[in-house]
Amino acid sequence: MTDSSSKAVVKLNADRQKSLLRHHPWVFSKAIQSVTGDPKNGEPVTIVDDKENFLAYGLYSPRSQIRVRALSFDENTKISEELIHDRIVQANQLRARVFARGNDGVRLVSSEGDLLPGLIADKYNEYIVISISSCGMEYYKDVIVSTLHELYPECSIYERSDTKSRTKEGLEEHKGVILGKEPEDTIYVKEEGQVYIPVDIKNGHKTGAYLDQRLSRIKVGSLSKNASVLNCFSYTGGFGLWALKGGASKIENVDVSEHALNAAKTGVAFNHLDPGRCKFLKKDVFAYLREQVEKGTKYDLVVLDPPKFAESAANLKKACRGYQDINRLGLMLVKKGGHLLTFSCSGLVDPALFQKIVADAALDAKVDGRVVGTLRQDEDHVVSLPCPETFYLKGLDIAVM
């Protein structure tokens, strides 16, 4: 493996360094001076202050607003195939608490948690899916996947690049295998050794999964005995399966996608589970929402986990009241005694700011609520200390008294 570091140099303003003194790895557009030595897309970059003193070593992205993702603040340390392979070799070494848990879905590589901006991996069963959204993850594309491939030789590896992300950064997208075999339409990835999930890899969300809600499946289990339950936005069901494991007397699963609601009803004759119990109804979910409050209709359990509402700073208003709307509708329809289990994925959207806009919602409700828990992203989504953007899922557990 080769030192491929660059002799192209980005200076900074000197008013827009201290976030790179913390080890924050973005370096914005409008952060940089000059750019010296015509680096190219996805190229290393060694990043200096006004002074020319040295910073961090980065990858260059010359179409994206983050204009460079610093890997290494060690000046010691170059970018090179054999720090992006040693990287991934970590990230591996830090899931093995998860794997143990009996889990056969791993984030096996967390972008910006990992050291690695722009990379994710998962595993289900014996594929591995990546998922390059970066110009400096896709320069290391061959190192990436023979890491992967040498760590795991079983596994066929697909790659889901195919985000709306890629085109700002001027890369087209890919799908399709990498290595190995096609997967199925459908396949089944145990979670925790109790219940499988459906998993689409070639057409489903994301990956195919959403992996970072395992600890929040697992806490529905736990609420569910003997309770009606509704599960909104439910994807391929992973909240409703768990509800039905753990003993819940009926669900309802509303999505969008009939696609989605299709394979959720396969997860529960693979779980052996009582179809009797459930419904998979194909609705705008405020808008059923909104049905059922009007019907004066209540349930022991609610789950409100939507897509991410906040995509930029410049919709952060209009995603709060998104947000604020559909949870006061949700305490609407929890009984008393009962619960709500609510989430945001947007990163722009921190823990208090969220728990600020779902008590404004309980107050439009006229609802008395308390927070019981909070809930996060699972371990195999790292979170870096000096990157509060990739703690981005934060979940409250709300009873209703």
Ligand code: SAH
The other form holds:
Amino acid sequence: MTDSSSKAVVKLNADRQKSLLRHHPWVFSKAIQSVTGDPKNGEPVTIVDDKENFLAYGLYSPRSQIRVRALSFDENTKISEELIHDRIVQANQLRARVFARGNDGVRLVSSEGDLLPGLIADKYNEYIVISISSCGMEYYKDVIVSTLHELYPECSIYERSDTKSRTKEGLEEHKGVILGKEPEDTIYVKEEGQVYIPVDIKNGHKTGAYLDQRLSRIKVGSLSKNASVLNCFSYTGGFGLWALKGGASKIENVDVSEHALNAAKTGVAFNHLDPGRCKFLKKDVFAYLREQVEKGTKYDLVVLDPPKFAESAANLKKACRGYQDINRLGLMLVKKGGHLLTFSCSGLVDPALFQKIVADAALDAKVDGRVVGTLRQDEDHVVSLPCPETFYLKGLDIAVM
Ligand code: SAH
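What's the form predicted together with ligand SAH like, now that we've got the form predicted alone?
Let's see the whole complex now, leading with the same chain.
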């Protein structure tokens, strides 16, 4: 591959330049007046305003609604292999504090948050897992892999580019070993120097685990002394392991995925925690919450960490109803003096909207809930200042009075 000099030009409509001037990286197809120079999948382009003034350099995605993702807003900094290399090195430097806390599972590159839109790289022990979801990052895949190898020569590199978003880019799904050895079915990754989280790199969700919830798992540990805990949407049981470590008297992990629950069980043994205090329930959370409300069951701590309900603006209303429903039921299950930790990972549901949904849920549940803490994705899931969508995971710690 030769480094292109961004000769192809994308000209924007006069009324669609504002977000780029604020360094938001996404250029939607509707904003474009013309494309000249015939750029191919993922190639660099120069973005100009309607008067041909320079705005940014970006990477071209001919089939996507997000037609160009901008990487540089400085006319002197063209997109090149060197730039991609340096951005990965820089991103890795930003993670020093998370490694220093005793984490062997760390997000090394967080897409727009590290000015590399469409690239995720997570390190789990001696494996690095990459996930590419834009044509631009696909175009620079070789330099991405060689830079990660240069930074971590001892690590194998595995690809999990099997996300739905690749279809929107016209890219085929791909997964497999890129470099080194094939990962074991489940590996155990140290979190905060205290708990080992089960990770299935080959067949788990995303790149294998939800590293973004690390801070909130510590919180669960601190709230769990002698507590009865209900962990909804448990996946491989990260919150449950931290609850046990924190001294929970009993913990129920609820998830529809048998595969995830089986991994969760092995996690309890691996951490030498007491299996007698855990239940693993393969059930639909909505139905289980209703059942427990009808029975009058109460818990000291309820965790609600559902999958992304709002996939697009079109289903936002329905998603809000879903969040309200589980939060109403969840609040009804918390003892007085107990806590609900509730989350949304939908980028479209901002923190203010999420708080309103939970407030409505508390009204419906006739519960006096007080916000005693706000929760968020951990710092290796870097947020881009001009791109608020990258602050996707938010949560509330609600004390029930
Ligand atoms: N809390 C987890 C991550 C949760 S991801 C962690 O910290 O690692 C969301 C999980 O919800 C997935 O494991 C998925 O299998 C599960 N899920 C999705 N819909 C569900 C439903 N209706 N009932 C139960 N589990 C569901």
